[in-house]
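Take a look at this single chain in structure tokens; it is the form predicted together with its partner chain.
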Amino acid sequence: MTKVHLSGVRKSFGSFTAIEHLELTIESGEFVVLLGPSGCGKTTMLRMIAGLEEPSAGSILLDGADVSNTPVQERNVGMVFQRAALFPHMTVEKNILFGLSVRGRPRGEMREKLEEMLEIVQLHDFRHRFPAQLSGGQMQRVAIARTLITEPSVLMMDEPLAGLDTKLRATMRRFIRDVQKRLRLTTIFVTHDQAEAMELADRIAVIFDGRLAQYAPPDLLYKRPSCMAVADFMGVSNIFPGTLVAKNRVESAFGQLRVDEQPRCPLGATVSLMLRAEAIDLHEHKEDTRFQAIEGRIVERDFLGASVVYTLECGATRIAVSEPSRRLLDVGRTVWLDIAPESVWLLSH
């Protein structure tokens, strides 16, 4: 359990700046996900914490101690690489034992810990296999066991599930989350998949172009994105222009909408109005609406199994609404949209 702090970290490759002045604290025992599109600098950040890459400026602190000049071997961090990077010429056992073996640990201790690790990752039956004889999920489990056996102060994982199929990813996510909770390991997990990030993280750090765009727990990030880019990346479907005409009233294409007080936006400001598709209720009768009723016509219906997404036309604008698929409304019919003031999120420009 170690607290990680990146203080003013910058990283340049030649004239290209991959990371720009990064301030980031990961509390001890916390599960933080670095989320961002490919090429935004996630891997570079992990490599700097591991000591595989040297920051061009700033420092990296583990439990308050500056490790910027500590060689990679002595940092005692763990890193799971994207393509597992198992040693192809060693069996599962020897892969897992590598970290202890290079430390010259006694044989008895190694045996004991090996069994413990095989138990955690459930690979008893595969102990004598070589990496080429394992599936993608098994390889990642070996990589995780190989890392955990050295009892790292921080566990870092670089898109460990990127190559796996959907079902296996779900299983592996649960597995990683369980292991992390059980060992209470400070964990930094990298992904470009926002659903994965939300499922795993205590806090998500959204990175764009080497800059920290927002650092917040998943629900907050989802409901209260700090900028358009984050909103877009988190998959907010409805974003409309508007003007704040009163403390809690915004003028938009749907007429005036009541919103919660928005201390961050000045009166009269041009804003972007964000409406999450599942925060809007659809009613067949206007009398059933509780907050503000907007008339709309269903022009499209996408059935997704558990939920159904409608595209509605309200005057000249289109809006997406999703609701549980318990009931299905027909395309072409007119319905009433009900928008709760607290579900509207404004971003000023």
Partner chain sequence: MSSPIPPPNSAPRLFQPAQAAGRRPALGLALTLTPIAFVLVLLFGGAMLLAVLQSLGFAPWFGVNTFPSLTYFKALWASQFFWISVGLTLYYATASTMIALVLAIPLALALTKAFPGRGLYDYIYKLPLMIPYLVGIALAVLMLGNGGILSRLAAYVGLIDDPGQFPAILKTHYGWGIITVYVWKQTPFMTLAIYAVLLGVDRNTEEAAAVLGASPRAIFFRVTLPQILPGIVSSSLICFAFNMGAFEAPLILGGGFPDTLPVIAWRYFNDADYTLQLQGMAAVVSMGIISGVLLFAYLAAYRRYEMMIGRV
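So that was the form predicted together with its partner chain. Now I'd like the form predicted on its own, please.
All you get below is the one chain by itself.
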């Protein structure tokens, strides 16, 4: 297992700065996801750690050793790309063995490691097939096995599931996480898919315009974002302006709301209230509410299968509420929103 540390890393391409003063530590055996919109610098970060790009400034350390200018072949890192890029004329087992064969490893060692990899990626029955005879998920398993067989100290994956359909992506996410846990391998995974990041990661680094916006475990990142941009990026949220009028109360467009005490916001501060759509309970009768009841009228209903998203008018404000689709409430109906104090998160301006 290897610890990765980026200290003051910057990467420029001419006058364009792709990464600006990045500080990031990935602990040994940790699964970290680099998350952000297209063009934010995620892949550039990955390529610098791998040695495919040199930083313009700063240091990249692997277990305390500065490898900023070390060639890729001397870093002992493994990379899995978006496309499997298998050799079409080679069978599964020959593709997997390629990295060891070019290193001139003994035949007995290669055979032993091949059997181990085939067992890990569950491709024993496909060992003699060619890439054209495999599904997309099977080809990515071969690509992963081809990387793992060389025993890299850090595994890096650049949107390896982007070309797969929704169901296969879910299967491959579980597969990748299981393999990572089994091998306890330091892993860095790039994606722009929030659900994918939250399912896979021990911690997520959210990147915007080459800067680290927040670095935290998935639950903390989702429930307690550090800024408006992260709150908006991490899922369906209701974000409204307000004023903190007491340590546990905020004035908003639809009345006062109780909040858990958040001392980082001074009294009288202008804040933004974040309410996750699924954190709001809907009741058909006011007397069923437990915390604070807000009257609303359903103006839109979007059925999403397992869940349903309602858009409600609360005075002059519209709020999105998501709940399991065990029931369907009619558009035009008056309901009561029940908001627990811990569901309200304040974002300072």
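Take the two forms, superpose them, and find the largest set of C-alpha atoms that agree within 1.5 Å; that set is the rigid core. Computed from a prediction, not measured in an experiment: that's the story for all the values here. Residue numbers count along the first chain shown, from 1.
Rotation of the smaller rigid segment with respect to the larger between these two forms, from C-alpha superposition: 13°.
For residue 90, the displacement of the CA atom between these two forms, after superposition on the rigid core, amounts to 4.0 Å.
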